[in-house]
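Just one chain is shown here, as structure tokens, and it is the form predicted alone.
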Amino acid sequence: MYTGSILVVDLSTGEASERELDDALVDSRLGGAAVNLSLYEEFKDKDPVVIGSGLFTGSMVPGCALCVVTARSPLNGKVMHSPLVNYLGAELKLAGFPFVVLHGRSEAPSYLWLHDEIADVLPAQAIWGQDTWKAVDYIREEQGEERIQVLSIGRAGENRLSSAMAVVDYWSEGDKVGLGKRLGEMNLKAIATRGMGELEVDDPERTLGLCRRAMGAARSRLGGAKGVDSLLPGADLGDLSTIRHRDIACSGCPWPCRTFVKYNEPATVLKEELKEPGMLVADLSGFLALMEGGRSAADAARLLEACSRLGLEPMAAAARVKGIDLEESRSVLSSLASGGFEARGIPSVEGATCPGTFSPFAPNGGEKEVIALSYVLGICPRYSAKVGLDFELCAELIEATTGLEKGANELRDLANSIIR
């Protein structure tokens, strides 16, 4: 289930090594989050952030598109997990490097390229000062593939402020503890990635069997639920509809629970004539809080896309839009991202689980265990609180794709303890 190695990434020499992935950690660990915490601990004396995909990352096993990063977060000094999802956590893994540990801090803007189980640490002064979109357009047409997947920083990572965020692509989604801070004081711009890889199971027969029947409970307890607003049906997303284009999944999941909306063109019609016709909604905890004092989903969707633009965390940024217009809103999160706008915490996010460990990137909850243990088998947390998680299932998958033997209650034991 993972194919590759380690690698270490110095930064200040922009030296890449590579090691085994030891047999041993992924029996005891299994991988994502809970062998992530093992490699900070072996360099906490260098402050690292450490990527790491989880064991069914980027396999059919429903809902798996989540690769996690770790590190200490400079909004309140703890070790946190934050989710990466869409596509890049599977080409992450897929390109041979299933986890990542970043140390150290480049003399000059650089970017880290890892394609074909190889790791490049280049140039990024081109993009430096740019804002993310731009960034993962030149990064592609560098590169020459439009599919590479890119985590990156907008100014306010530049200018290292604990209100910065890395985004995905071109969304804001997953990171709400500071992680665009710990990326420019690294000077690193962006990660992207390619995977062309293959992962290997122990039992195909059986793997495809329990995805099946995995499959089906999944859909079951969904009944067609899609869309950004199936993520808490009880939320006011006033006007959206109007803008509403399209529901969109991550890679192998079966619940579209992000919605693409069109404001620079009509939401109606199916061909995007325009390059930028508008927005994807996937942080819906930040669009909510820009949508507070009567904005239009149209509005709120247009400031999203400035933060996300400016690598600007949506939450921390939205009391001082609130009550502003849209021209001078734009104004005043350009200025917010320019220095001197600090986040007072990692924010708050009513029905987040365990806020203390992971980034509340599921405002929908879920049960602490089963939220821990998608962090360490790489299941969407969104995905796992919506359909529930069933600890003898994912015990079978493991058997299944490993051949190692884990109880339900070895996983629960496991999931506990990278809980802080």
Second form
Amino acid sequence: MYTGSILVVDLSTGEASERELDDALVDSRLGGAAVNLSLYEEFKDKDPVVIGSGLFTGSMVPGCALCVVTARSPLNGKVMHSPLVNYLGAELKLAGFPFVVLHGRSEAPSYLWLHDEIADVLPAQAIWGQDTWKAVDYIREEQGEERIQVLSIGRAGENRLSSAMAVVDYWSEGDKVGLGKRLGEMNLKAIATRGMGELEVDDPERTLGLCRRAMGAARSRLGGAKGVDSLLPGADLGDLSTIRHRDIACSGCPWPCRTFVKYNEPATVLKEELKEPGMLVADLSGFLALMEGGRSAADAARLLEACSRLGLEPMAAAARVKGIDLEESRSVLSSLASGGFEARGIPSVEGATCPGTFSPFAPNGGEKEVIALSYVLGICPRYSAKVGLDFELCAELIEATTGLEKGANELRDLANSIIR
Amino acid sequence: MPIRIEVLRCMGCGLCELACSYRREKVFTAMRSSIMLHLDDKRNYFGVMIKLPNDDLVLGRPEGLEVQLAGQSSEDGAGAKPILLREACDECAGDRPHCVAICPAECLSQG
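Got the form predicted alone; could you also share the form predicted together with its partner chain?
In what comes next, the whole complex appears, and the chain from above leads the way.
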């Protein structure tokens, strides 16, 4: 289920080295956050940022969109795991770099381009100082591919603020632990990836059957749930329905728990018209924080867009714009990203599981072992919290895909080993 | 029976691409499928295209279905180029198509 190798990039020298992802490491740690932690410990004296895909990331196992970033958080000094979704994890894995260790500091602004088992550290002067949306557009244009996935920082990260957030493509997402600051300290504007590789499995027919079984069970449990409102039923999302366009899933997920909203053109427009018609609401906690004080869904989404462009964590910023009108709020956010606005700590998200271990991206709870195992296997924690995780089925899937025999109790032990 | 696309049901999970490639090569990749997701994420404009045996393309766009004849190109044809190099859909040779079976949004059906 893995192709390629572990990539180690020393940004101080620009040198990238590769080494084999050995079977013993996969046998003992499987992948995702567990392998990330092993690599973090190995490079601990270099204060690394480790990016990893889960064992099932990029496959047909339902919910398998997860990419995990493991690093010391500047907000609490602890090693934290941030969940990043969309297609980032799948592309990283298929590019041939299922795990990436970054350390050092680039002399000049740069970005990392991972593709076809090739790692390039490229100059980023052209996009340093630009917002994340422009950075994504620039990289996709420069590399000539629309489906390149980009993790980038905005002005807040460039200014090394603890309130900075690393953004996936255009959208505010799972980094609520200051990863944006860490990338800024490295002078690293972005990590971009596109994968054209293949993932082999040990037993293809059994794997397909198990994936279909898991999908059937998932669909039954989901019962047609969709949209960001299905993530936290009962949450007051105001007039969101008036700007709702379409609900979007991540790679390999049967639950479209993100909602694209249009506020620059009518939500009913289906054709490609405006280049920037709106915003994907993936970060529900950030969106709700920006709605506080009676702001409309459209204006909250506009401010979520502003935070995403600036690479500013919206929950931290929300308190500074509460009760202020839209235009002034935009101005305040811009000033916060330019000035010395430091977050007071990791934002508190009611319902988040193991907030001392995982960035609080999933506000919908979940048993701690379920969430932890999801971080190992590459299954989105929001999905697992919603649908559950059958440990026996996971063990069967692990055996079918890798040939490794793992009992449910062994999986629980591994899950518990990453909880701090 | 041809595969039908109700593209407004599509939620962009990409499982159809994986299922099609898996059926052909028994590996997970999105690079060998006869069905391809078109994604313009900033506009939230996305749809599905299928390569037919005669090299025509079925383009499932949000505003409707269109058949693009072999050799033709549309204004946004660049996004379709990769699929032109791939094998055509054979509807899984009479079995229930893998893309239809896995699609969680019921965007794809047969008949």
